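First, one chain by itself: the form predicted alone, in structure tokens.
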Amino acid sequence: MEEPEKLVCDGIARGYVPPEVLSISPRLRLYSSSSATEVDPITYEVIRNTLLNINLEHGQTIQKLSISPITMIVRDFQCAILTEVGDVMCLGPYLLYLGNMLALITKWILENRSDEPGIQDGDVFLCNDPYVGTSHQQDTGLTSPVFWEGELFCWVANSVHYSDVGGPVPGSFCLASEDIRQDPPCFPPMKLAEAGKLRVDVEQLFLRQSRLPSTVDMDLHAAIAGLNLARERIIKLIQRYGPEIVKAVIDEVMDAGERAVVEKLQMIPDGRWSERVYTEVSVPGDRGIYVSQINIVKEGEYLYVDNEGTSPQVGAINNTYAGLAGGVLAPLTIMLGYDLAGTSGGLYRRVKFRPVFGTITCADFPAPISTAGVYNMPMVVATATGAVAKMIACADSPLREKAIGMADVHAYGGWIFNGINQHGQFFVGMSAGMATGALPASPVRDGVDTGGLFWVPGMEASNVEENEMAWPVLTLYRRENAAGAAGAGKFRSGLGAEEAWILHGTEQMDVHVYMDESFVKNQGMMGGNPGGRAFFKVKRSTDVNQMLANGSIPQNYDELKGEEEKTFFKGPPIVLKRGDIWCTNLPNFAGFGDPLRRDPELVAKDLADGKLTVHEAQIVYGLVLATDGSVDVDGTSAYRESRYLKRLGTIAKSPLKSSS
């Protein structure tokens, strides 16, 4: 076995990391501005808020062109504009942490393909190599330079997942694999479009790997017809103003962002802060509890960020350094740039990665990492979310009420399926269940009631009837959790979302990926409690038709009469026939600080909607209510005195008198 020193951070035997200054070739002219251009206040506000636009048209043009629920409502896809170097200038509002492997891949084409075979005008580059700089295969990278004049001035990029591409496994999510030679293909940066000119041979080998080449094809053209629009409009934009204004206002946007940044760091002392997150099973069958850490070191003006104390690499559940470093930059963005409308590069400057190798997190080749999307990725974001999370608590205000808990591990509400469906049709389908997830507290407010992911701003739960249209189900409720102990804490959780599922159309569906977790995983915040626990649940031969025909729809999974199949977090497949049922949660989130000091008022609003039995308010939060429903405070005050006593021993002074 090579020794790990003995490797080189390439893209090849280990995950690619550019160096300060890349390596291309004399051959390839850059475009750089003069540092003396000036551009006034109002020209600059115009070609800065032009270029955030066209990167939101660039998305737009995606989602609109797809055919695949996955692009087209889930969003899980993003555009970047990036500078002739490869550094992002903004993100579009979609998976934050694809922004930063657009980076990767576009720098590894600079110091890779500038000399042979040569970057053009017209050239757009297709790579799915997660060593290189995705986060898994189906996560597509497509990037193409920007000329003016012979000179690179720019980088359009997009990253869109693709249904399948791929494997031993409809959706390409390969849980066995134990090696990437058992995951879809991975290709490196190769020429789709080559001077302008489609590349048929690149794009039939592409498609050749899927199950599902005509949807594929489609949100391949679309994602395409993103950078074409992008290319001409930033042209446009050069030949209205000229290119050394334009780019000094890139140049500008990205040192602004920076200053930004620096400015909240001088508000967050000296320190190091720590995350660990422990999850289960590295392929079906394995029964292993594994460590995902993130460190962040802040010193002066910088962030150092490594994951030191996290498992070696195993199973099909690990990630390369694209992902760590995308999954940590994704709660950054979020606590750090949130006033940066997307331009994220600023930020990026202050953050330095100390990767430890061989981990779950940071693998070497030939490691899989097929599956990261729904186990992984998750799963480093909320360890990251974690660790970011402490560090901006201990900030000056305003920006310590910018901290979020955590959110996500594997709590995915994600499941891959497949099938024919109601029309005859093979399909691979991925519900939307995540977007209905629960937004985690902070320490001055609750989180949002079914908000959607916040590393993923712009996601949206499909409606059910869209859902039905697209594969053969029916959905019999889709509905808030609770606002239980789950998630509670001075500031609660956002609720998260229930849905259960029958099939209509056909006689069966194979599902390959599931989650049924053994353990919640994602911790409380200062005190607050741990979120709820993501589940899987199928019961077979149950009488749900038969309600259905007496004209009543089921609207509780463990009413129904049948047979209860066990799942696992890591299951085999399983096949869902007629007559079964399946359950998915996407459970609330990390609470913010102790339950007990949660405003009375906050908790008799939430029993009066319903959120919180009588029981429930006074166990998790101490209430105590008066004969007539209202609220007793000296009740409450009381009682929460005595659990306070309980839970700390005998003290002379009670930390609820002494902190608010």
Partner chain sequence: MGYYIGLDGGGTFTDCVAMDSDGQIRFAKAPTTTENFSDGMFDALTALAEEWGITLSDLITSTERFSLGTTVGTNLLVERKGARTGLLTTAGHGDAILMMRGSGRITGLDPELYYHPQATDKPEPLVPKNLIREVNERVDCEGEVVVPLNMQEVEDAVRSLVEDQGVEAIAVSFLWSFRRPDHELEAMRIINRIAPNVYVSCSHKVAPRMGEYERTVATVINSYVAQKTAIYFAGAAERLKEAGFNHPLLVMQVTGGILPVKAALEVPLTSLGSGPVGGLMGSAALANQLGHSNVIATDMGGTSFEVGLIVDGEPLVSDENVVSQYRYKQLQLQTTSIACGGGSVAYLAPYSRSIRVGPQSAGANPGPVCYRRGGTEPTVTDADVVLGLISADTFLGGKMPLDRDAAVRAMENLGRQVGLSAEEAAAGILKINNAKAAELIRQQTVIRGYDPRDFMLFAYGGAGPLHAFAYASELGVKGVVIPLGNGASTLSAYGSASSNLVRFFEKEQLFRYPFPLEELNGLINKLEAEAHGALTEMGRAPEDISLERFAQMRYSGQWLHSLLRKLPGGVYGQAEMGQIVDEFKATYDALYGSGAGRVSQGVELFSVRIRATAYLRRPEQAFHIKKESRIDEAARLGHRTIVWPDDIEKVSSEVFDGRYLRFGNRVTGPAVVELPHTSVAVGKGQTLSCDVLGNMVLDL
Second form
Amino acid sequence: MEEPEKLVCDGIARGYVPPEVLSISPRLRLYSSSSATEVDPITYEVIRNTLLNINLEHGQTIQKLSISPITMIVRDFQCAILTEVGDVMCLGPYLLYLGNMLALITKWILENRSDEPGIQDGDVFLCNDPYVGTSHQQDTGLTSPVFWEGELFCWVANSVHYSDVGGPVPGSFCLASEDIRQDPPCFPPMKLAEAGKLRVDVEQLFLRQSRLPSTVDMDLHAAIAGLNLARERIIKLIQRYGPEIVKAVIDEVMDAGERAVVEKLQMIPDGRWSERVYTEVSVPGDRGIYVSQINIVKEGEYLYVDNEGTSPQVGAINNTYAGLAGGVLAPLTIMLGYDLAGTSGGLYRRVKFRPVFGTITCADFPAPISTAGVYNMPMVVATATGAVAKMIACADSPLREKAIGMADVHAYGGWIFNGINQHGQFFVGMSAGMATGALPASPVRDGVDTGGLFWVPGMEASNVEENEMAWPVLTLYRRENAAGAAGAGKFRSGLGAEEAWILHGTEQMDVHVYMDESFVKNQGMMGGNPGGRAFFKVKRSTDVNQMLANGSIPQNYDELKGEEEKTFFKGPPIVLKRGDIWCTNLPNFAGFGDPLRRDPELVAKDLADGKLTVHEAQIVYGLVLATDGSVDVDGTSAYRESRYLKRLGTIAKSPLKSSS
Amino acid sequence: MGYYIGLDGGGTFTDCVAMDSDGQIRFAKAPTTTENFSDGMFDALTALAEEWGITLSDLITSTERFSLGTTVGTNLLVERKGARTGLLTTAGHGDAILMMRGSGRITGLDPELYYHPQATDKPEPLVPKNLIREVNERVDCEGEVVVPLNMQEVEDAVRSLVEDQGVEAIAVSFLWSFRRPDHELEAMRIINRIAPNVYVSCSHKVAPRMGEYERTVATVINSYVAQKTAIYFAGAAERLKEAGFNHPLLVMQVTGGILPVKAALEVPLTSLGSGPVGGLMGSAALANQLGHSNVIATDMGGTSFEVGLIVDGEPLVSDENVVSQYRYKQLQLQTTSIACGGGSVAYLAPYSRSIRVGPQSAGANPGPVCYRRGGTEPTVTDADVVLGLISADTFLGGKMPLDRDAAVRAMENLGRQVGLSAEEAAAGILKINNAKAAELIRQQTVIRGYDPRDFMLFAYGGAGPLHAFAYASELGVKGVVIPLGNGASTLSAYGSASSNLVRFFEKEQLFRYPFPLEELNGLINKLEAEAHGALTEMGRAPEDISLERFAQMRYSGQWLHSLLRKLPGGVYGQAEMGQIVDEFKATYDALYGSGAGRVSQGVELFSVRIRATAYLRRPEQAFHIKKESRIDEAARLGHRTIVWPDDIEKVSSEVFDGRYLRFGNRVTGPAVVELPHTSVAVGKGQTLSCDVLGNMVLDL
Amino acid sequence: MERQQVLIGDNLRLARVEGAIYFICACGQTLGSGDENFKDYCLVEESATASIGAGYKASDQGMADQVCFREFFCPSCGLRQATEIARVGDPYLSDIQPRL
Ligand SMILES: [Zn+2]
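Switch from the form predicted alone to the form predicted together with the partner chain and print that structure.
What follows is the entire complex, opening with the chain shown before.
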């Protein structure tokens, strides 16, 4: 075995990090533009707009034709147009961290497959290997070259979450895996289609691993249909305008995006910003606490990102370099690239990674990766969001107003379960607890209640009726959270949501993945409260069926009689039975600023809207009401003053200090 | 002499069209009066009577049929001027309409905004939280009752909404009510009993589709607009009656048919936004007479560009609509729109030294720079003026002289920043705008498997006829029709005059292949009987009624995708079922690539839909018989220098007054044909001719 | 353009005072020099995460006890400048270090 320091970032021993200049076989002819090509500003805009629409259509095709809710509703997928050397030109309004992964896979193929077996017109490569460039094995990438007259012109690619890609656990999230060989299989890039023809042997190889081959097959063909559509439309565009012009537009879109980002970087002072997020339990039974840290150094017109301070890789809580880079680029796309409409390639050029390998957020082979989709990836995005938001909040106006607090850390995916549904079919369900989302607070305004998760911009929650049609469950209630302490601040977070369920139409169901945090993982922003704690609560042998028979639908989990199951973060699988009730949530996210600085009228509005109790308005926000229920302005000021004084009077200076 | 009148109101103008018993038609319009709609309506009718040379009274008393299309409901919603509405829903699900599935922040917005959270927010709630009441009742996905309706709770909730909160309307939306409507019906009975003056609508009736969010939104909007819509219709009917009209007033529906007021008010939501649908139906009626079975109907106005498709003579139907970021399910003729029109603003794209157009619009206020209302940013209309496609002096028949110099200055200013002259910049703006329009059409056709080359393109709306010469040639369509020529801006009114009585009867029920045939046949029978009964009840003779069957089909699990399939008549056996499924699979593969549908995945038929049409008799539209090859001198307005956007070359182009062009006249481009409310541009190498029905046909 | 100060959120800034650079609270209190962690100059309260409010308490107390909720208050005005969820005993995160 090699020494760790000798490991190279080849996508085999350690996560693939592409070099600045790729090593591509001379057998593959690349179309390269002559820099002299002038495009008039009008043609430029027409072609730019068409390319964005082609990519959107690619995404809409996947969304329409796929059948797993995680793809068609939750938009856990991504699609992109990439340059001939695999740089992202534009990505869709879907799961943002997948964008750069498509670049990594494509670049790896260029370096490792351009000689043997070669890259041809009509090829489609399939890859789910996290060390090459996926977030976890379920997020399988397809990438396909677009050729013009024998030369590689550009690529179209997508990544889709496939419901089950094998491995020991239904849904393929292997919580107990301590080695990637206990995970679902990894396929480095191989040809799913060759010269325009589907390779049934490779298709069969991929489907053979799955517990849901039919579902995965439909989704795979939805993904292929998306690629075909995008490829054909780009060819038509080239036919119409000529390759020089289209290529010049692609290059210019990237350059323009880069200039836009540089202009924003000039509004940010140089410096260093960090965020630290804690996670827990590396495999079931472990009691450890682990750290994810992201540090951003802004120097001149570049950002340098590292993960120093992060725990060494351990158990089943790892992601590869692909996850680290993608997770950092996602919040940057929203806070620095918000006006680029997804043409993020220019932004990517300004971000340099200096990863610390062998850590949970940049693990080396053979660390298992399959659970990253629900644990590590949102955690990396959250950690990066915290660091980016603090940096942006130090920028000049109006950029500083674009800062967004930390969103979800671990609730992503909510819970994953399987069984036999009311129609007698085996199913694997993934309930996206996060899908209603919430926009966290920013330095200038409140977040948006159930306003969606910002790093999956097109995401949507399924209807309760759709869930009840697909799975043997009944939703007792689904409602917005209260605006209490969770996510409080001068500007508060948008509110998440909570849902309570019982079985219906079946006798039992297995839950393999559920999120019951032992402690809150979210971090508040600039003195704001952290978001809430994600939970998964189960009560056994309740009287719920009796209550239903008596004509009453329970509306408060906590008031229901029954035996509270002691749940743990990454506890053992739970078998739900008739008479059990369980409750899941998407907590509120980060608040901004000291809650005592919140405009009393905004507090009063939440009170009036029934989103806050009088008690919490007082405790959390220091609000005092007059006898007629209106805000007592003077009383509130005086009371808040007393709260500040109390802080000064009772708190001793802590002996702890920051590290040097 | 009898007249058949169609009227479209609610926009800037109230437009009307009348056809007489000889099939002659005339158009007129008058400004819409927002205070009292009937005033504007009668202004327009007075103008219409003048067109015929008769008195208003004569026109009204000899009118055989009067149909009305309107945007009043949409206006109520957008301006939030509807009824104070309460919502009654299943215990535990009152927040669904507030949570908006987590996507309400971006629904219906330009995808570019998806990446910019700080520029987006949720809309004002349609029903505030304090007007939402939850009651105990529960039905499951099979339609079985889990918890019976608690009638006392309904009564308490209704009393609290009506007596404490003063609601004027209530929407009832329970989970799975489209599978079992009993609870909603019972709740409605209770409301009717204790609050008889409160308007009630039920979700199983308004939008009987799976998905509680969209169904609830539809029901709430329905209740929200119902009473004011009813008052509006009643007001119009009353005024017409006083003036001597003694037939039932008919109302345009988004389903593409018309219904008597009483039937239309069963679900007022179906009258919401019937304006664009009227244009589509007008196109369909003309296309039918001209023998065009495939039409792309395009309506470009000041702020938006709407596209609808007619395939094999039938407008396509969709299930979904978005208003003010609220998405709801409703059967309606499909129209898709983007922000792209005469008022679309052009600006310098940051960082890339290029020009962008829209989606922001200058609207009517301040409007384009040339309108002299304080607009400073150049728009598409300004580009038209700079290039000479629009004459500053003869705009709107000379009623509104435009400031060409200001438009040129604004264009110079924009052009300078990217190294273009004012004319080059103006030409570029048109190219970008036309490319966007063409892109939308392409998405609506090619992506559904239709080849634009098999279609005629109809162009109407204020800016459609002027720009169609360019966006239509991008697509290679067979040709362009400016429907009704001079009457192109009243096409929606023409559409309501030429529509038939149409009602849809639909049931969403899941049938997995192999379909239980007895159940499926039974459902079809039941719906057809219901459909037939409803139209006979409206006094239609059985021989005038036609029933068509459709089914929505998909592969098992596809919640966001379905294909609408027309079904054969008769009772289905194994052979018919096999054929239905085979045709579904073949269509799917044709659309998405061979092998896209996996045989292993089951096929589902999840909704049966009956369209019942009662054909109304009306005179054949008169053909112009006498062919005139010579153009009347009155039509020749001389020449004007126009810069045509394609080659940015100044060309002396002839200008015509379209009112004097006759059947058989032929205009060769480059030319512009001016009409009182729009202009038609005829590009180089294109010809424009007038057809037998008064349409102008542009050969590309 | 020379930057005279950096606004950090809306109640903290980095600014020059008589040639040296300091973190300064909205109330005027300095919170250390620009190359230090301003949190070291705050009053710090450490409490159990469950004390933040309703919903923060989990069933697994043993795990929860390993972390804490930290609040950093300006020693002059009592404003809360920062919060942290942190493992007990971990140093304060030096997370905002802009340069002038
Ligand atoms: Zn202070």
